[in-house]
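Take a look at this single chain in structure tokens; it is the form predicted alone.
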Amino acid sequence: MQIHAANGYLIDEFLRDGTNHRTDEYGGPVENRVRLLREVVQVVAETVGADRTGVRLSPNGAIQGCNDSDPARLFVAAAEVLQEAGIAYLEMREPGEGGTFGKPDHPPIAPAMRRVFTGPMILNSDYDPAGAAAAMADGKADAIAFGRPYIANPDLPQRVANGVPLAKDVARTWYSQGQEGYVDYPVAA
């Protein structure tokens, strides 16, 4: 089970000081702002097992109105919480400077998080097969998750394995109604 604590959704809102203006034990210093993440992870891990619990974070810049004044400190602290919990994996959306769907306003934080989180780390955002292989070879990640490339490539694993170029997705159809953008991308010939 993956806990979605990213992309400006509820847990992410608690994590970041740009949206968390609470004055109780869930607001203020980083130690308080990671409390909800810690508690949710604890309950899920007790229910399904820590070995079946993953977390997704987005230590990139502002997203859906959420940002933080010290993201490195915040997300390293979050990684420490997840390390203590012994979760199965940590997935992070952290686009690079040339991000195609959001751009960071600070250097990557994943390397600092990797120093404190020793479990499997999965990165995603704007990877192509060559970039994914390089990130794994460099030890930046244990795996790369592909999201948008799957939209236009229903046969993505086969394309990667066979060196077939990836088809480009059409953003205007991501959340459209009907078949367009969901079932009309062909498999490689």
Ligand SMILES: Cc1cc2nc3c(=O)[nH]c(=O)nc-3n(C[C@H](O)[C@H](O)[C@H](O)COP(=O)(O)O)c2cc1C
The other form holds:
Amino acid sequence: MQIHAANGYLIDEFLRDGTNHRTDEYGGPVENRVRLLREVVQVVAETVGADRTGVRLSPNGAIQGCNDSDPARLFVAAAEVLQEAGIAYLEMREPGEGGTFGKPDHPPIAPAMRRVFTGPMILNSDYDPAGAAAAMADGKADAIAFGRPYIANPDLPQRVANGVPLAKDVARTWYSQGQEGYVDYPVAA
Ligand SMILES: Cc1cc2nc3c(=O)[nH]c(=O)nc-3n(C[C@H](O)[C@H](O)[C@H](O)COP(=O)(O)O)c2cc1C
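So that was the form predicted alone. Now I'd like the form predicted in complex with the ligand, please.
Up next: the whole complex, starting with the chain shown before.
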């Protein structure tokens, strides 16, 4: 089970001081702002097992109006929480400078988090198969997750394995209300 703690959704709103204006034990210092994340992870891990619990974070810049004044400190503290909980993996959407789906406003924080969180780390955003292989060879990540390439390539794993060029997704049909964009991308010949 993956707990969504990224991209300006509820847990992310508690993590970052741009959105968390609480004055109780869930707001204020970093130690308080990671409390909800810790509690949710604990309950889910107790229910399904820590070895079946994953978490998604986005330590990049502002997203959906959610940002933090000291993201390096915050997200390293979050990584400590997840290390303590012994979760199965940490997945992060951390686009690079050329991000086509949101750009960071600071250098990547994943490397500092990786020194604290020693479980499997999965990175995401703007990777192609070659970039993914290079990132893993460099030790930046244990795996890379793909988003948009999956939309346009229903046979993505086979294409990657066989070196078949990838089709490009069409943003216009991301949220179309019919079949278009959902079931009409062909598999490779
Ligand atoms: C149509 C669409 C919808 C998405 N919806 C969500 C979402 O609900 N929650 C989320 O965390 N990320 C969402 N994302 C972001 C993806 O999970 C992923 O992080 C992003 O596409 C970057 O990876 P990519 O470069 O491999 O596509 C969405 C992306 C797309 C294209």
